[in-house]
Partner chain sequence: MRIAIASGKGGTGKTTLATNLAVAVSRQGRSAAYLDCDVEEPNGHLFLKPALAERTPVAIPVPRVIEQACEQCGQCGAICQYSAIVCLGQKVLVYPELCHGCGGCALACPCQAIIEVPREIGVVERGQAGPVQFVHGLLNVGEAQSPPVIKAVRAAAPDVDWLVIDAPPGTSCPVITAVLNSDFVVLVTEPTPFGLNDLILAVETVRQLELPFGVVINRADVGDGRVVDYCAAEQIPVLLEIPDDRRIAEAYSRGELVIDAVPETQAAFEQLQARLEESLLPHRTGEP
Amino acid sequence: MKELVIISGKGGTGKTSIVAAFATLAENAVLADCDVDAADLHLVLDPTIVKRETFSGGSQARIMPERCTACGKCAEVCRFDAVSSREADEGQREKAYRIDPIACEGCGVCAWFCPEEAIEFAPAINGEWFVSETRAGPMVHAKLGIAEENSGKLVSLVRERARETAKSRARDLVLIDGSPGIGCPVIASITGADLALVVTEPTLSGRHDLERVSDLTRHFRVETLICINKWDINENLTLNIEALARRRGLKVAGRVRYDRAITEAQIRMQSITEYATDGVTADVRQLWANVLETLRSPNVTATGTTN
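Form predicted on its own: give me this chain's structure on its own.
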């Protein structure tokens, strides 16, 4: 079993459109949507959820009023200004303390130092993860709650469940829609992957972010290919990006032209390979063939490094 992760240095390059197309072209694959902060692969593949579970990436503190003596120790030790006090109602003690669940970082210091053990430090629910069936095969995906953190942990969980699904169903490929950028969820998306395909676009920001994300894949020793999406909107910059890739020792796996048919396909909840048979679909099919050739190469090892 191998893992192919599709990532981008910035959002809006067409990464998920490429993943959706690959999903319909791949045989014997399990899909993993690891863009948990803004998951949208389900908008194209229309999954039917067969399993759902809550995700807890950390803990959160809560003051139990019946035990609290309003000593103020929690406010004293909190370094995130998450503890506040207010004057109590008439007939009650002088102050009442509360913890802002949004400001709380889940460090547990307040619970540790509370002399009355009046602070509950319990797992926080940060989101949900799902196992679904799609017309392109099984998919593991997730949804992070609004303003929630620990997306890297959720990405790792999605990948782990996708590998388990692939193993249990004797599938030989995990196809991962990774997060854009170079942050924690991206690192969690690519670490240990066998091959990364970076989708970029011929814009100055696209070129700049390609450099950043290729630095990241090089650091983690993940074999990397490049796809230039909408290459024909700026042919000179496309040539510039291809020259940059050569200097960095990266192979350009393919160019994909700009075509409104991709948007039209998405409106109909289809990938471009399901919607059209020519034009941009030919570009995507050739890209997939080139990626598959590299993925099957003996030089791509199971640890994501090359011999």
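Whichever C-alpha set is largest while still superposing within 1.5 Å between the two forms counts as the rigid core. Positions refer to the first chain, counted from 1. This one's a predicted model, so the numbers in the text were calculated from it and none came from an experiment. Compared with the form predicted in complex with the partner chain:
- Superposition on the rigid core between these two forms places the CA atom of residue 76 2 Å or more away from its counterpart.
Mind giving me the form predicted in complex with the partner chain, seeing as the form predicted on its own was just shown?
Since only the chain itself is given, any partners or molecules it might have are not part of what comes next.
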């Protein structure tokens, strides 16, 4: 079984549209939407949820007012400015402390040192994850709660469940839709993957972000391909980015032209390869063929998942 992850560094370069197309072209894949704080793949693949579970990535502190003596120890030890206090006023017997759930980092230091044991420190529900059926195969996806943390842990969980699903359903590919950036959820989506495809665009921002995200894949030793979406927006920059990629030892897997059909397909909840038969679809099919070829070449070996 192999894991292919689609990332971009910069947001909005077309990751999800390309993953949706790959999903409908792949014959034996499990899909994993690892963009857990702004997931979109379900908007195209229209999943039927067959399993739904809550996710807890850590604990959160809460002061129990009835036990709190307002000693202020919690505020003293908190490094995240999550403890605020209100002076005694009318109707309020004494000074009151409160923990801001948004600022709370879940370190539990306040609860550990509270002399009155007045701080509850219990696992928090940070989101939900789902196993679904789609017309393109099984899909594992998730929804991080609003303003929640621990997205990296949720990404790891989605990948793990996707691998299990692939194993139990005898599917040989896990196709991962990643998130923008280079931080915690992206790291969680690429570590140990067999191949990364970076979707970039011919803009200075696209090039800049490609450099940082390919530094990241190199750092975690994940073999990396690139493709240039909307390549005809700026042909010179496309050539420039392809040259840059080669200098960095990244293989250019393809170019995809700019076409409003991509948006039209999205509005109809179809992948581009379902919506159109030629034009941009031909580009995406060629890209998929090139990606598959690399994925099947003996150089790309599954790290840790050889079974």
